[in-house]
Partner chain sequence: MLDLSFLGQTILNGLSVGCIYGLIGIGFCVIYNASGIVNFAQGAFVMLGGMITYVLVSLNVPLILAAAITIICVALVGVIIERIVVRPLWDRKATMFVMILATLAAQIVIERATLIVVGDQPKSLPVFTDLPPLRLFGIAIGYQTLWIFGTSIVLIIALGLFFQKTLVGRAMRACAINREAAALQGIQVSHMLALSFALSAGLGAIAGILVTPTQFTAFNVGTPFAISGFIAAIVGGFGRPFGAFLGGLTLGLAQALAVYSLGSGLKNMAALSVLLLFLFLRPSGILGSAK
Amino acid sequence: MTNSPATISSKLMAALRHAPAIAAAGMVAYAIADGGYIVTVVGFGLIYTIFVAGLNIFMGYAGQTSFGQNAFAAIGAYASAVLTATYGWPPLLAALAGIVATAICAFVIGYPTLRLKGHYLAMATLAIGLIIYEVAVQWQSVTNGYMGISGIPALGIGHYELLSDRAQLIFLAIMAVLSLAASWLLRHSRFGRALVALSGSEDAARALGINVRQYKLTAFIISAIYASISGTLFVHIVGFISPEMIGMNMVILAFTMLYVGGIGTTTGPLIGAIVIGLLPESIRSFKDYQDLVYGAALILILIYAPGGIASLDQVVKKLLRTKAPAKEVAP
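Next step in my check: the chain by itself in the form predicted alone, please.
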């Protein structure tokens, strides 16, 4: 019994749909097995995976815009850094305190801010990020300004600490998988379907009985919690935090990862974070032309895969449909 061309085509599309995520997961597994410098690169990619997954909930699922996610990463990072390095709190308890503080701040900020729409919301969230950055710079008695906070302990519980690079990478991989799994469950829940509905049309969502303001605020708080977790993981892996680490560069990088990976997709944050993390390392041989090659690669990805690398199957399907010969119409 042979498979029909339609069956083969559907299997090919299914393989292409999962290929980018499998390749990204394979790169993580290779880093764990091989060790070396790639462990650091992939580790940062996994931290950004969590950050971008939260951004994807607010932007990809709910269809809103936020340029201030770095503010919530900063709150989580500085809360954990100050509580552990200055007051001797255990990392897990400090991380939980940072998450609670971030959720409260997200509620206080989001309640009035989410009344805005479009570019007004984008400008308001951008201002939030800039304000938190200035607070980190000016509140020197707590944050130590540009000098930053050092001596932040490694992740661990009690006397057990994750000191080796491989142990930290395995833990980050577990956290990334859990964050993506939670994102997938949220997307396929009643709450996630409501977010998708309001991203299409807020007026239509209201007509269906969806409390648009409440759902937007909840999505905003969830995305802030994701950012807080990523900020906490970052400071405990690096052992240091300063304002430059949570500036606008973080926002630009996250947006690049989200759109390159695939906004609105579950695995897009992982794919985008790994690709953008490894791309600069892959083009170091171009030396003086690194920035040119990097920019050209991003432009080509966004032109030929506007839905991100996660939508590779859709790109191939469109190409096959374009090249397929037109059927002759019988007279």
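Go ahead and give the structure of the form predicted in complex with the partner chain, now that the form predicted alone is out.
Here we give the lone chain, stripped of any partners or molecules.
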């Protein structure tokens, strides 16, 4: 009995706060060691980690709305697919071209769109996602319509190609860690603090000398670049892209992951993507019900646990507080 109950619970809280992220990282390590079928599942989760991390910067940190991030994943994915499979570019160069194209598109789209607020912004971004989907379907000479593009080579430089599943997974894990680290650095920089400030109140942020429009646009472009990278990684790992892969269900899936993991937290995207990625594998014949379950889960989380898994420690804290209010009051 050397520890007082308060320190035990605060240590427990600290452990709880990091437990989900550690468990998710453990899952990735297990997949790398195991090397079996789980590699595909976790790889998918890691690609989505990057996509959701980008979404998190724009929505979690800056508090903005975008239902059209699939557009930027699509631009990255199709740029990589067309340039490598049709024109024979090396993957790295194609990926860079895709990122530059996405950044330019994000600037051109974001400049007028981000002036909008509330449901206008929501609907405008939703429309942008749908327009890109329509372009992917209709621009047959480039995108091959509904049939999609296949025969996309694996990632690699020169003669070194990432062919084995395990090598690909390690590469994806490195990319995911880098993107989360970048997100963390961003959050704790002057820029990140400005985003959090403007998410609280744009007027107050402006009064503090923050150029609100410029910061929002920059956050939008950064999150678009994250989406583009995830799109590129996806086509090179899967080797195929079609419009169905970048439709509305991608947006709902990403939001479910973001909210399960915890919106606004740095590791939330990883937790959410791994948990939601593993879900279909734990329930047999789940595939038919996949989107239905994601949608229902998203509604439940939005209502009952808007902080997601990353806020588990706070939920527990709240429970303890309601059970033992006296402890919290004591100085």
